[in-house]
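Listed next as structure tokens is one chain, alone, in the form predicted alone.
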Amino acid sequence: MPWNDQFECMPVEQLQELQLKNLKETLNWVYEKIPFYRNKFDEQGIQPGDIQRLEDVRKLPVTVKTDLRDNYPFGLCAVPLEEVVRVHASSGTTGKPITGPYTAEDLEQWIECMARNLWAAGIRSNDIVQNAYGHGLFTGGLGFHQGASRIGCTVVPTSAGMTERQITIMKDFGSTVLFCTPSYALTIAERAEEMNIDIRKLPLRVGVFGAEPWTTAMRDEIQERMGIKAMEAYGLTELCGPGVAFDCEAQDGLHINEDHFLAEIVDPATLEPVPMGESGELIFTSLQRRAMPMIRYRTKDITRLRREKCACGRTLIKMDKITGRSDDMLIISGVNVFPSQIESLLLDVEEVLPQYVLVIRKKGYLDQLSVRVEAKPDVYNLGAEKCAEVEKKIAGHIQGMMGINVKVELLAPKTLTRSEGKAMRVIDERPKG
């Protein structure tokens, strides 16, 4: 059952219609509010006329990550700041940070797109929520909680960190839903089970977790050591945060708010589109927002569209689990290789833990890939031996999947640091320069 079925479950046509109605609005919006687009679309002899078709867009230029550090930070937003309610931030890892500025109407789109998220994935208003994302600039903390609110939920917003309290306040107040990366998730079931807690007898049952790329088999780990189904939500600050896409029951891909969000997929490389269906690089123009729009916006995430009927009744278009970043992309004996497909290979291996990281050195001119991952600790307690024959079992592995040689080393149980956030998965330890 959709939160919203009038847009959830529109026909195509109609939703399309919507799409180019709103896609035209932005285009004029955006080239008479912010400079930095109208010079684009001029340099390029284009002017928001020329886009009489969604598959127009095509002609319009793209807007990367340096273009909102280079504008730092509100020299993309077309309102004056006193019309802005609110500004989230990325987490500036390296550089400025991004900003994201909103108007009123803004949030409504906002809490509209989470509210729909966390419905389709069983979130209703009895539910006790605790939210485990940060709170602050990084748009998950009150984006969870705002979708979670306008349900009705109760929501205790524990925050990131301090796990052992985040258990004994799952267990006390009988949380029911958990908001938190996945990787923080792993954490939370790890230190549960050293306290003799067993989270699978709780009243938890259902997560919604997002803010990193995960796999498959990582949702499987998650579900099966926690008891509980774990959803995905979708979303990057520069488009409005969490929301953007969402599991539904029947955890088949991820629905994409298209009322809101005109979804490309292109190859990276030449930046031209590919049929649906086929893998490359996701691409989002805002459809509705106000303060800053972002027009082709290159996520550098990597995935497909689908446009197939879903079980839960929803029409809105599906996208894949994010497989990697094109600029995450290792290149390691000429194979093409993203993190996320080592840590599906490792889910695989029975004696390891959900547990590792990707170290890359230069060997000569060439990259070398090395796995650090932990051993279960009755398997590391076996000694040196067993631990070898692990390790070979494991590069065996890598190298018939996927064709590349890799360096596995097997580390006692509880050595890598754990994730409270976002998980560091590569250390790239490259020279410089």
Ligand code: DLL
Contents of the next structure:
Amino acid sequence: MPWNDQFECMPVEQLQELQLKNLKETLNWVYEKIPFYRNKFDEQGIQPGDIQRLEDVRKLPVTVKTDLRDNYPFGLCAVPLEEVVRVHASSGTTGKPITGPYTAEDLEQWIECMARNLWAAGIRSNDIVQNAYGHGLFTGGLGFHQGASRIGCTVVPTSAGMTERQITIMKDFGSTVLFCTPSYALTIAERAEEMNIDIRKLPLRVGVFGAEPWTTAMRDEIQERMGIKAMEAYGLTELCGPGVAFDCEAQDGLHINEDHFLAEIVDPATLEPVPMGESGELIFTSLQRRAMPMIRYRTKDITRLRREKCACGRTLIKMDKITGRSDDMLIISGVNVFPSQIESLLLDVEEVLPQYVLVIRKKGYLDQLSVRVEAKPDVYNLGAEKCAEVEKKIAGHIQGMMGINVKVELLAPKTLTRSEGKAMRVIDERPKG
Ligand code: DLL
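The structure above corresponds to the form predicted alone; please provide the structure of the form predicted together with the named molecule.
Full complex below, order starting with the chain above.
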């Protein structure tokens, strides 16, 4: 049974009616309260009243990250700060952070979305949950904390980092659930092996991972090494944080909390809608938020939507695992390449560890990709000849599967920095500008 079957299992037609009602209210709200949206709508000659069907949302202008940066910190906030009870922020890699202000009601909705997510992962009030997402401005720590508290779990807010202590606490407290990024889960698994602690023998039984792209191969690896079920959370600061979409026991796509977020998929180049089931960029419109609703926000995340009956009984639309971000897409010898495709292939190679980075350089006019991946210790110890053989095998595998030539460099185990949060998988050494 879902956390909230009224909304999670609502007949689709009824759900869409609700979405339309909330969309209209949100558009009136932003038009009245936020000059940025009013001006943009006016420029396009569009009024909230022109939106009469859900599809009409396509008539509205899109919003992008730079709009948030340009209006930093509170230019897109619809309410006076005295009605704001929390502000989160995401640093991003460049420039000013973007902010996420919440009214008390927004916070309440976020907690509801997170409770649905964690409940779907099978988490109940008797669980001891170790929350190793970064606590602070990042939405992961507090988002998961509040959701688990709502269910009534025993929450242990370890935050990210101090990996040995994470493992000691996991063992001493008997944690049954772990929250962190998938890359940090691997770091924890590796450190535990070095400490001679077999996580598979501990009470830990489920993890809820997210905040960065990860493949199903990575999911299998974590499940296997930790002896747990690896469930997923998806979200972004701009919309609330985690809790936008989540997977259920079927582990076959992520249900979007559609009563809160209206999803579209467009072609990132033309912004035209793609047919249902085809891949493109995910765009979201907030349907219930008050402090900072987003209208047609371009996530840059690439996925596809599926409206289908799910074994779990939820009617909420599903999205596939994110395959990458449109700004992460590399074009190598004319082939579009997402880091996640390389990850899937690397995780199939038994001689290497799931620790890798991709380095892009410019050679003449062409982009060149190097794959740096750590060898397993016993393979590395066999010497240079063996390593060269494995490098050749991986390069051949990538050539065969993706049709691109890459340079593969096998590294000594433990060469790459271990992740405690969002892993850095791509190093772009191409000249800027
Ligand atoms: O990462 C919120 C979050 C926290 C989600 C904890 C899940 C768990 P931001 O820091 O604003 O928010 O980053 C948002 O991270 O646009 C995606 O590119 C990526 N991302 C988040 N979840 C997933 C996921 C949080 N499950 C950006 N799979 C998003 C792939 C994800 N990418």
